[in-house]
Amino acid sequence: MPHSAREPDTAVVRVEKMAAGGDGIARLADGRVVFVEGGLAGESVQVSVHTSKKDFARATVVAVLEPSAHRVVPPCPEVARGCGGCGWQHATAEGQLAWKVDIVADALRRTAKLPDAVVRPGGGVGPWGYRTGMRLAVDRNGRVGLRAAGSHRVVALGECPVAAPALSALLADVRVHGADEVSLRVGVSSGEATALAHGDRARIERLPDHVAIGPAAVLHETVAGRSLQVSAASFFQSGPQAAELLVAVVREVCGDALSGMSGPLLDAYGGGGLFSAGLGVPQAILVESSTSACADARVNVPSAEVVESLFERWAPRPVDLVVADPARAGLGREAVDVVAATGADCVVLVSCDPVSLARDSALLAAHGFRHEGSTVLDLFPHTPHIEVVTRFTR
């Protein structure tokens, strides 16, 4: 919707803080909140307002008048060409993690009504070469890349500095026909690689012979001393660094609840068994809706009971400890009801969206669970993507 005639095309604003989606938050002269693409907390910037609503506006930075101490020149040349894969590459790694902690604390304060919630930084992966898997867009010539920010335009990539070298080396030559997207993944520990085009009649060409193609393709990665099978169609973390860090933090956050278990771990939304395997528990009930992930889990954690089901439809059974890693939308009311019905006194929730974490915190509170602390991880440096591990007890 175009801005009103009374709204100036440009304005000078002070960015107060960062929003969950990665924009800066400022206020216009009339008091409305404006979401500033490209702005960093603490900066004075000149912006161009492109969307104006009654209660808020959206704008893009035209000029940085007073830069943040965390502002840097994006080192990747693809950013200048419009690649939207790294929306925060113009900021230091230290600034990015600090803002992510602030965003989580703000969401818990505003949505979960937890003004005193303990939110701590838990570190992150190295800022370059950390991604071993990427879902890429395909342009009209069959080249792969990432979409420009706020656009469907594909910026073809010759290489990518956040991709693992073995993955980056595939980007320039691969060609995909008959599909709009393709997933490429490499195994750091195994040297294997997979490719999966997202289209029924897709054709993938010009990949090295060692790359397995199609939904039946698998590779292996080592995490926490365990070799894990990862199918091309299954979810995996951004790379083994991220998976190692996440398992270590979940183990730490579980604490005495993990060492004192008398029954099985409930691994909700368990995927291929990252936590069931990585935490080294003798018994686990893993509930997962993805067929390919369940197949991986049966290989990776042969001692676990793997249940292929939507978690919300799973019939709860008594457990002492729940580790849940839902998708971006979070648990939601139905899944929280299932978690509560297990009788578990401790729930460790892995969230990839601060707002859904806050909503789930409020839902868990209604069942008597107390928020005991959130640890914020940066598993996707140079992006506003946030991973949070939170412990709840009752």
Ligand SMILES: C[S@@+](CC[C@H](N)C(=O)[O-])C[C@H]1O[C@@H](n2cnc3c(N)ncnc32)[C@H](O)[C@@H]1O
The other form holds:
Amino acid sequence: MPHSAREPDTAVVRVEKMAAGGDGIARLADGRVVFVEGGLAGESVQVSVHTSKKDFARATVVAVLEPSAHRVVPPCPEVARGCGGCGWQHATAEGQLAWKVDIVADALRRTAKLPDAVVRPGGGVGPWGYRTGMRLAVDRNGRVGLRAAGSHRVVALGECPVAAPALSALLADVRVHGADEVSLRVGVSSGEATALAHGDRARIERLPDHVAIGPAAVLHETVAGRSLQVSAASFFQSGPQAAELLVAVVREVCGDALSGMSGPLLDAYGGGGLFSAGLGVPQAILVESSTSACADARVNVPSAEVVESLFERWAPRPVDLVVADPARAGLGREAVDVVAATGADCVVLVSCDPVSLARDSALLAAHGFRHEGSTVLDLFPHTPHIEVVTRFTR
Ligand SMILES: C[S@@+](CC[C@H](N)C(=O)[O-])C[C@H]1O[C@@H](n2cnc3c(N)ncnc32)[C@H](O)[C@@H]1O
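Any chance you could show the form predicted in complex with the ligand after that form predicted alone?
Let's see the whole complex now, leading with the same chain.
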């Protein structure tokens, strides 16, 4: 069906389920799948089709004809101003976690060919004030905010209800010049804060004196009873609540593989050592590509052997257990080959993208690893972001 960019087609569709990324999935009358921004599973909606391809289309909700029981008015006032930071403010917490579980099960069924995979909800962090770090966009007046959904427009924020109060309190006043983006982070347990502008000639102004500025700035956060150093340039989970929950779930999922370990743990994509420190193992090899995260790990886990390397370039050594927490792209073929070459019979994979989890599951299966169960966590409430902890054994 031809589609005019000047006069978008409209249609009435029934949203069947939710897609990774947060859109609803429905079908147009001609049978094509349409990804519906703003639609929730089960709803009948009128949509405006803005992108029409041979095999699929993209559309936006114009009117909700039959709402889902999980539809709510977005509690955050910034959504009405166009802020695209949270894609699922219009849904209940129960709906969000249930859809996250469904999206993971669907990805494992379709991509990893695992129709009966065990996928369970594992809880989440509190819905408000959970984020202690944010990468923010800078508008032309130097104010910080988040981009509008599907656009480069910056919606400057006076406050943000998903940010920890100490982080939200910095947003209205800070000004950044000479950079498009800035990362702000606070330490809940220490009261410290850091700021890092992403630009060579950046100037950050109007921050309180306690905020340390630049890539070498550090703060401390307490997780699983351990104080962790986090440099401004290093990765950290959405906040200490998320880090705490993740460590607890990884510990539980490792189970007997952790308690019965006689050799080292391989903490792959180990960052600043959250798992090596949090799991309290006597021996760990931590492989991580970021110089700043490796520096943090050497402070946080003095007993660990910290190797600064791309994981896929690391020469495998024998280990008992692998905990791997890669970035969104997942492990991929080369890293899965490295994992398999360690000789470990148990791999606990922490994934932040269900599609890459499914791809990695298929790659691990080729090395004899069975999918033993996935636990889905909500570490970013009000967004479609999904975290999954999966155990594989052979
Ligand atoms: C999702 S974070 C997890 C970090 C840590 N496990 C934690 O929970 O804090 C992924 C980490 O992998 C690192 N990384 C990204 N690509 C990598 C690669 N190819 N090899 C090794 N580390 C990599 C990043 O610097 C980041 O610290």
